[in-house]
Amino acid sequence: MVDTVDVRRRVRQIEATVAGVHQETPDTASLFLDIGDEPHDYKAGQFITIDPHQFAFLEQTIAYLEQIKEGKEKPRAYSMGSAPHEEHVLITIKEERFWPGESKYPPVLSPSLTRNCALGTPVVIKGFTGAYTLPEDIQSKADNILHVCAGSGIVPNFALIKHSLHVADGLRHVLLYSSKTKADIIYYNEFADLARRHPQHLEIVHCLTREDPVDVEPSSRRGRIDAELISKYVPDPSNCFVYSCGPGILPWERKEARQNGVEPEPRFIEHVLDLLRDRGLDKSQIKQESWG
C-alpha cells in the first residue's frame, strides 16, 4: 500500500517552463525544462509525458488526424536524461520524420519540440514514471552493469550513469552505443567528460554504422554491436545487469504482420535480446525499452 500511495503521489501534472535548448545532432535536440518549487522526486531512467492537445499551433492538425484515426491523439512519453540531483529536467527529443510508403501517419509532437521550442515557452508535463531504474539492492545483484543502447535510446541510460556516478555506488558501467556517424551521438561531449573523470567506473564504445570513426573518444569501431563485442564485455553473465534502449518493432507492425502471416522485421531492441540471451543472461537481468 505504501508504494501505491508513493507511486500516486510522484505521477501528477507538472507546469514546467523551457529554461534551456541544445542542439544536441542535427535532428535531435534537448529541452532543459524548470519545474519550479516541485520537487525532483524521481528516479533517474523514468519518463514524463506531453499532451500535444496543450499546443494551439497543433489544434487543427491534431483534429485532421484524430478524424482519420477515429480516436483521441494520446500524450507523448519522453525519458529524462537528467539524474535528480541536477537542476533541470532534461528530455532529448529526436525529430519523427514522415516517409511516405514508410510511415503510418505523419509526426505530431516532435518536429516542433526538435525545431521551434524557444526559452520561455510554458510546457505541462506530467511525470514520474517508469520502471527503467536500478534496483534499490543492484549491488547484491551485480558489480557489472552493461548499457546496449542505440540514437534517442541513449536518454534513460544517461541518466542511470549520471546517477550511480554521483552517488558513488560502486558499480561499474559500460555502455556499448550504436550510432551512424559521429555526427549522430547524442551527448558525445558529455560522456567523453564523465569517462575522464571516471575512468575506473565508466567505459564507452562508440559503434558507427555508417562511417568508419575518427577521432571518435574514449573508444570506437566501425558496425554493429555483435556477439564478439557483447561476449568481450560480458566475461561473467551471473554478475551483469543490462539497461538496453533502442528502436523496436511497433505494435502496429506486429499486428500488420500477423494479419499478413509473416513474422515481423527485428529492429535493434530484438537483435540485442537474442545476443544477450545467447551470451547466457536471464531475462530478470535485462531491462529493456524500445521505441519506434
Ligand SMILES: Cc1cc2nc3c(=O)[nH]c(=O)nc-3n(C[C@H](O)[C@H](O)[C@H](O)COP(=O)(O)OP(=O)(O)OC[C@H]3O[C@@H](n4cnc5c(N)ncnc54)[C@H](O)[C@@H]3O)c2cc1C
Given for the second form:
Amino acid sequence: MVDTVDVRRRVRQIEATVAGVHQETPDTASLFLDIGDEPHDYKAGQFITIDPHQFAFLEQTIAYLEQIKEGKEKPRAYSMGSAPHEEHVLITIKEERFWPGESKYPPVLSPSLTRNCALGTPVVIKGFTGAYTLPEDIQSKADNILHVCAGSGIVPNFALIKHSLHVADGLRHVLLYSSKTKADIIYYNEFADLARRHPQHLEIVHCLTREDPVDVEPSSRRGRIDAELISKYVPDPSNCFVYSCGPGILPWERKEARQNGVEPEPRFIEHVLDLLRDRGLDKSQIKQESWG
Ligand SMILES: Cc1cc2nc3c(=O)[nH]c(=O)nc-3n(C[C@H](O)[C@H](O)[C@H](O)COP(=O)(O)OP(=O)(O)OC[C@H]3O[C@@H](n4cnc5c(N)ncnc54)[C@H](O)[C@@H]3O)c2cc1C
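Form predicted in complex with this ligand structure, per the form predicted alone context:
Zooming out: every chain and molecule, the one shown earlier first.
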C-alpha cells in the first residue's frame, strides 16, 4: 500500500524549464531542467517521459506520421543523468536521423530536443519512474558494481555512479563504456573528474570501436566489449552486480524478423547479456535497459 501511494505521488506531470544546454558530442545534447519547487523524489537511474504533442512546431509532422503509422505518437522516455541531490534534472538526448533507403520514418522528437530547446524553453515532463535503480540493500548483496554501457546508454549509469559516490555507500564501480571514437564519449570530463576524486571507488575503461585510444584513460582500449574484458573485471561473479544499458533489438525489428521467419540480429545489449551469462552471472544479478 505504501509503495502504491509513493509511486502515484512520484509519477506526475511537471512543468520544467530548460536552464542549461550542453552539446556533449556531435549528435548528443544535454538539457538541464529546472523543475522549480517540485521535490526531487526520484531514484538515480529512473526516467521521465516527454509527450511530443506539446511542441507546436511538431504539430504538422506528428499529424502526418500518425496518419501513415495509423496510431498516436507516444511520449518518449529519457533517463535522468542527474542524481537526486543535484540542482537540475539532467536528460541527455542522442539525435536520431532519417537515413533514406534505411529508415522507415523520420524520428519525431529527438532532433527537436537536441537542436530547438534554447534556454528558457518550457518542457512538460512526466515522472519519475523506472526500476533501473540500486536496491536499498545492495551492500548486503555485492561490493562491486560493473557498468556495461554503449552510446546514450551511459545516461542512467552516470546517475547511479554519482549517487553512490555522493552517499559514500562504499561500493566499487567499474565502468566499461563503448563509444565509436573519443569524440563520441558522453560525459568524458565529468567521469574523468569523478575517477580522479574517487580512485578507490571508480575505474573507467573506455572501449573505442573505430579508433585507437589516444589521451584517454590508460586502461582504455580499442575494440568491442568482449569475454576477456568481462572476465578481467568480474574476477568473482558471486560478488558483483551489473547494470547494462545500450542499444537493443527494437520492437519493430523483432516483429519484422518474426514475419520473415528469422531471428533478429542481436545488438549491444543482447551481446552483453550473453557474455555475462557465460561468465556465470545469474539473471538476478543483472539489470538492463535498452533502446534504439
Ligand atoms: C527507459 C528508456 C530510457 C531512454 N533514455 C534515453 C536517453 O537517455 N537518451 C536518448 O537519447 N534516448 C533515450 N531513450 C530513447 C527515446 O525514448 C526515444 O526512443 C529516442 O529519442 C528516439 O525518439 P524519436 O522520437 O526521435 O524517434 P522515433 O520517432 O521513435 O524514431 C526512431 C526510429 O524508429 C523508427 N520507427 C519509429 N516508429 C516505427 C515503427 N512503427 N515501425 C518501424 N520503425 C519505426 C524510425 O524510422 C526511426 O528510425 C530511452 C528509451 C527508454 C525506453
